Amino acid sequence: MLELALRGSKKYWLWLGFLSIFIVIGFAFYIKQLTVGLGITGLSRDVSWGFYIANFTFLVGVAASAVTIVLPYYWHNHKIYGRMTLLGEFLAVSALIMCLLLVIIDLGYPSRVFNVLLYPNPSSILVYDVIVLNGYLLLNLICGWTVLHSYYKGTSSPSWLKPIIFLAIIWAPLIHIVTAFIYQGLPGRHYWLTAIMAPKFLVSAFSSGPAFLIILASILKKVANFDIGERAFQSLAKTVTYFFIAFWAFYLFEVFTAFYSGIPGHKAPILYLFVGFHGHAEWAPFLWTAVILAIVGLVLLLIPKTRKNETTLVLASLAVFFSVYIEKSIGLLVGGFTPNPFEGVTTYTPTFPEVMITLGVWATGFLVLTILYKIVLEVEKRRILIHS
């Protein structure tokens, strides 16, 4: 079925050569990465972790997000996402490949991957981490390939599928629970140590992933012709508005923890994220905008005429997204690292290089998305020209 990705528009091909672009520019600049070596990002003794990773820590939860489409299709019977669950295992699929290549690139030198395979440590949970994202990805492409080939051959998938998929949808929650216990196991960080960072991961990933599938679908119903149905819209919408609300509570609980009990270590990371710690406020700007955005997302999800318009939806699913996305990476990094355990501000900004490489594998991911799609929306041609 790969050869259908060979078939499109002229349209097609730029955006494919657009993508390309920032794949070579981004290898580019990791190339001067692997001979210079990670000097050329802004990290440092104090701030271990940077753009890379919190860009990685995000993908994780859009990848975990495919369940919300997933379980409801083939556990509960909700027929209205038929033409959904392909899209969101695919977008799993480009996730959890945006996110290997994240992590092999914060390694500095790839083999060091090879030191986890090779001597693993069962009390790491970086061990776990590596064996449950390889194994959604290779969950998600089974189920995504077989019923996508089933669909191609004019047949029902085969009945060993059905076990893999609910597998898989068991899988989902726990690559984001694992990601979250690397973070929450760090005693020394305050920001991260916290018995909610699992179940506020999973409501992010929950909230953010379905957002951007409504932004997704609804760019393939204008380009593609490939429309999911007003219900499928609908009720993602709801998915997004009630675990966007979740995510923003379980933060503010967070806030209240902090400054009722007065422990000074949990205060200042969110002073630093938000108004400054000792006359540092380099994200407070971001971090408020993530605010705003919140705020306008949710009012746009929570009236229903605003709901209901399609353009008012991707306009609230693209502010939901930012506002994770901006809390829950660059956010959630440096509020772990700064203030350091003795109080001292080491201030942490994403160089050129570091950007670029990293958009080169967002672009990478957008490849293979596109390429997976364009076979996804070539079947569906082919389905509704036999049955025609």
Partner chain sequence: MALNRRDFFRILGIGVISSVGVAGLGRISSRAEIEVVEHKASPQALIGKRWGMVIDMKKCLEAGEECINNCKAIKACHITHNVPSIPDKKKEIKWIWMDNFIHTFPELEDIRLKEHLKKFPFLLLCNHCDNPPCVRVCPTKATYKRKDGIVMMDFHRCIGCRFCMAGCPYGARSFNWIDPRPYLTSINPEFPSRKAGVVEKCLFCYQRLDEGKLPACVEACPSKALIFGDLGDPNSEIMQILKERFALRRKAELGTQPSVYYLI
Given for the second form:
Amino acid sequence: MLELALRGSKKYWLWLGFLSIFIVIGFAFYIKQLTVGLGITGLSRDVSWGFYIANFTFLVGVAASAVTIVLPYYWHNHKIYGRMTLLGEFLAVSALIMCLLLVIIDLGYPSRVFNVLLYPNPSSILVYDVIVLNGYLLLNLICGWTVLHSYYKGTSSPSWLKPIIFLAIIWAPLIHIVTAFIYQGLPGRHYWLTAIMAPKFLVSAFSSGPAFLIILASILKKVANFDIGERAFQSLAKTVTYFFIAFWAFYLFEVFTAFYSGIPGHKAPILYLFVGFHGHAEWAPFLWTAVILAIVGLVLLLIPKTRKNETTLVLASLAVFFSVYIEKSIGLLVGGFTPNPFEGVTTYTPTFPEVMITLGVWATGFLVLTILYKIVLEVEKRRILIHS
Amino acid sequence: MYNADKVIVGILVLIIFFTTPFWLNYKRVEALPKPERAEKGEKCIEDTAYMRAYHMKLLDEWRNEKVRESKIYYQSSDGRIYLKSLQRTCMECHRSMANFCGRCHAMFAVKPDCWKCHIAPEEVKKWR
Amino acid sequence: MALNRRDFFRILGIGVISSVGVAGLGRISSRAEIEVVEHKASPQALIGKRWGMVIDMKKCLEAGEECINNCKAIKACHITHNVPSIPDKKKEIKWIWMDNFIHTFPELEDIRLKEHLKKFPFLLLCNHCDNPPCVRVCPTKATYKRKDGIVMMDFHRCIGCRFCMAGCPYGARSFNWIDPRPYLTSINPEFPSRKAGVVEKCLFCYQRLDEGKLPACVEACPSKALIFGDLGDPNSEIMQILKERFALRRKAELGTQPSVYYLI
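I have the form predicted alone already, so could you send the form predicted together with its partner chain?
What follows is the entire complex, opening with the chain shown before.
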């Protein structure tokens, strides 16, 4: 089936070429990081994880969000997602590839990465994260590829696939819960030490992921003449709306707990992120942008007229996507490491090489996504031809 | 076979390409590594054949036993006792990283990380 | 002979299993080659049930500004362990260092705090917790707790994921963001340096204890403000001190059970 990705229009090749440029630049900077060390990033003794892990955390959510399509379709027979499930599964595949790349890029000693498998520490959440992320990648590849292959052959999916699909459905929330546990079990990191972290991760995933799918589906409709259908758009829009409300509600619960209890350690990170702490407020403009985007997104999603109009729905989805992206990636990381263990502030700004490497990873993800979607579209085209 | 002439030529070119190291080094005895003899000490901790074949495993065993289990002494097969230390035991007699370790490692293109952290005798001299 | 699919997979399976088996056997038999040797612990090693430290800040203050500004304990530690002096604060590496009271005990912040306490320079180092979060989170057991309570680092195994730095509530861990060698001011050939990409911290001089010596900082402090000993032995010197005097531990509320006590 892969050969279907080798024939395409000029635009298709231009797009792949455009992505490749970023991959090459990112890779060149990564080679520099390998020789010099992680010192080329803006990370420090006090803020020891940054842009890489921030993007990783966000993308785990995008990967987990495939379940918002697959579950209704397979479990509740929600037929209107028929043309969507493959898009959801392959979005998960490319998001997971980005996640794994980002984790490896963040390692100081990547050539030793297999020590995790040789000497796994059963009490380390990171070990479980490696297991669930790779497992979920495998499950989605198997499910997506097998279904696609049966479409290609014009047969129905094999019977052994059903239990694997159900396993993938149960597995999806796990990847995000385990990723949340990486953060929420650490003593002394006030911003992360909260039981609502895992549920907040899940609702943020289930809003930003489908929002991203709305954007992608709308692009596919324009450039590839592939329409998931008006009802599928609206169904996704509802998923985004409910989970996005839950996401910011959970955030406000955090704010209430911190400020009503008045415990300084709990207040400090929120103060730093939004208004300033010890005279530092480097990330406040970004966090306020997230808030404004959230308001814009919510208004557009809640008014029936704008939700039903595809242009405004895409705008709302973009607002949701970037709102969650800011809060959950850089906000989460910087907030977690500020204040430092000495209640001081060490500022962190990603450096140019760091941003370029991350862009390279995103470009790789989009490249994989484009190729997988291209195959899906070609198979669909053949299917329609055969049926008519 | 279709296109037999092209296929056979292709295979031949590939064979020649992948065997170039053999042709380039044919009869070049100087390519054989000769690690420098120890500057002092009469006998290595184990015999030469054993050390040549298993030094990497021995060192790996040493570092785990010493760092992780505090078993800092090694009793060799003839009963002598040594402190397990690359810097303080091995390099006490073999005074040069480049001329002892380096020669074989270069030949076999192995690049162990030992000296990125451990301090080679050459490095110590630089500081004096 | 034409193979059908089932037979093909059966043969493939047998092939895979037997080759894995042969490889495994090969590994075991080649390992046997070095099993003849013996590994021995040191007879003169200092043995403790749970090593700990008491830092008497009063003695430190009495020693005067001159002594504090040129702390011999810090110097001895950093020279012994080839700790580089990197001028960039964000990339710096330290095993033992000084900070003020408020940074050391942020939860005890008080505007009515005794004036002289504010001046106190506190010596900070790894607390060698009884319940260390860094050990819990390390994916490869590169950092682990020894039977005698020392929280160890195996630099050979560290993959540089920095989960331990996020886990440590005391900021005791440093990461080698760049090659540390160019920043060494002197070199101790008896101890390794580190390479870019691994985490490091105070190891309570495990290598000196193994050879029967006290930690370098304890030995170097001229006013004997650092007292090292066995918290598991009720008759040890530090247990006697802790019985008599009130001592503080950093962030005791987190339940990590630090082994470093401060007398003020």
